[in-house]
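In the block that follows, a single chain appears as structure tokens, in the form predicted alone.
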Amino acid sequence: MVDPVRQDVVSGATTVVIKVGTNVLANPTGHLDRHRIQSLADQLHRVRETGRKVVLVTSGAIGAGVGKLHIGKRPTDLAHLQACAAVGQTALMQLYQESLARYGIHTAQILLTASDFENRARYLNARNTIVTLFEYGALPIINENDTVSVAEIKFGDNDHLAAMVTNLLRAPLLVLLTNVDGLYSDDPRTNPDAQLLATVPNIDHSVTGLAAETKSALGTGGMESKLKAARLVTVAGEAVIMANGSLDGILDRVFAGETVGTLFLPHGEGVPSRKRWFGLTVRPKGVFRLDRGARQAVLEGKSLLPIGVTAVEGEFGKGDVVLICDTEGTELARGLSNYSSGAAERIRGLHTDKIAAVLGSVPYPELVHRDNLVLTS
């Protein structure tokens, strides 16, 4: 069934990011499924034929390495994970190149780590590279650089990477292809009455509470990670569709506007590129906890003043990104701090006219100026 809302979403998506998970590409033993990858390549070609710019964020390198090395299951220690990634990445890219060659599509491998996004110059350079690849008609294929990244293998996943790439390019649509049909009202493995949610207008606590533990032996991400990724994109004003990548022709159906998977609607205004970088990409180094009055002021788009801060957590310097939370720890926003953690601790709870008496001067009346603040609630 065709959905008018989905048709509007996909018709306006001239640039799309498509993320495919390990369990879509590999069979249970860890070997890459050539038929599945060829089917994906065929669909990517058809999406590109509509004139859209497409970026593929792919998992599968570690899973492919597990299969090629005949290990049987995903290792747990860092050295063996990195070795599997090194072996599997070449096999993964070779299959993509072979599958897309019939259409004359050049594949371009881009391996990234979180630090590439946190350094502003490297962040912009990554964007420039992708845009230039579009000019050449190549298909950028992005993966984490698992052979050198530490935290990414332990804690990260390509759902988050795909969200960051979507915000990097300001792409109107992110498609998450996974091994489940979408977001359900309950865990369908234990509740036969669980209903697939076709549309989610806002990813709030009631929605994140629906996430079930869905990690497998080969992948790293579960429903929780997908919802976090979807939230990063939707708060920036873009849409996300989560669908089952193992279904034949799933991308064709998505871009036909059919009601498949779950559509997460944008629930924020378009965020400028600079604010996407510090507000939705860079990892925060500290926390400001606010009282009720400051909470309301921030949500109304005002600057954060010292008087409304009840606690300062973490160690950070001037210009670092901080989380802005209420007293219960619920995230409201992120922003660039005008003060180091030490100075912020000294002036928290004070009226602006009292800052000079403590610090000797008033470099800034605000802890975080509204121009350097992004709402994430």
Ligand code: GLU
Second form
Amino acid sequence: MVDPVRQDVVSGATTVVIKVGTNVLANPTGHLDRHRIQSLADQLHRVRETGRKVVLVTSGAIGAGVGKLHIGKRPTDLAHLQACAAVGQTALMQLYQESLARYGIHTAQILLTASDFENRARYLNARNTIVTLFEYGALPIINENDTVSVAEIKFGDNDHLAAMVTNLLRAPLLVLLTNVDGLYSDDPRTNPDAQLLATVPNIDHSVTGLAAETKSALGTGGMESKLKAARLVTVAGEAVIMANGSLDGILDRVFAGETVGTLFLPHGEGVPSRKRWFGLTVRPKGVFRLDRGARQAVLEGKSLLPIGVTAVEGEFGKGDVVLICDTEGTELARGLSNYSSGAAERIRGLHTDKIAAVLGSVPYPELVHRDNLVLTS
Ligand code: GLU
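Let me have the form predicted together with glutamic acid (GLU) next, following on from the form predicted alone.
In what comes next, the whole complex appears, and the chain from above leads the way.
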């Protein structure tokens, strides 16, 4: 079935990021599925033939390493996981390379860590490299640089990485290929009446709640991380389609605008590149909690003034990213603070004309200027 909204989303997607999960590429013991990878490569070729720029974000390195080393199951400690990733990554790339070579497509391996996205220069370098690879007609294939990623600098999962890459490139569409058909209204294994949701206009609490239920029922973290990733992309003003990568010809169907999987529609206005970086990419260093009046002002797109802040949490410097929350701690926005946490603590709750008496001068009337603020709720 062809749906006009899908048609619209897909036809406007001139740059697309396609993420493939381990469970699509390998069996539970880590044996890579050559046939599946060849089929993916065939479809990637066809998507590129339509003139689209394509980036592939692939998991499967650790899984493939487990298979190659004949360990039988995934190790639990970091060093062994990292070693498996190093072994498996070459196997994975070799298969992509062989499968795409018949179309004369060059593959380009890009391994990234979360800290590459925190650092503005490296962030821009990653973008420049990907754009230049497009110019050469090569296919960028991205995975997390597992060998050097430790807890503090990990994306956590490749869904998050794929969302970051989508926002980095301002790609209008992210396709998440997994081993389920999409988001269901309930767990389809226990509730025969569970419906596959074809379109989700807004990833609000009622939607994230579905993932929590699915997670506890199925015992995997898959859907929750996919919804978080989808949210990061839809909040930036782009679309996400989640579909079953184990189905034959799934990418062909997605790009034909067929109603397969779940489409998450863009939510709100498109967020410009600079705001995507601090609003949706960099990890916040602190929190401002707001009273009702300030909450309303921020939601209306106004600057945040000291008078509306009831609490300052964390330690941060001038220019760092802070979360802007309501009194209950629900995130409303993110922004660049004009003041360090120490100075902000001293002036919170004060009228702007009282700042000078406390700090000796008024470098900025607002704590966060509206130009440096992104609504994320
Ligand atoms: N980077 C990991 C790998 O290639 C995958 C992480 C994930 O599954 O999200 O094995």
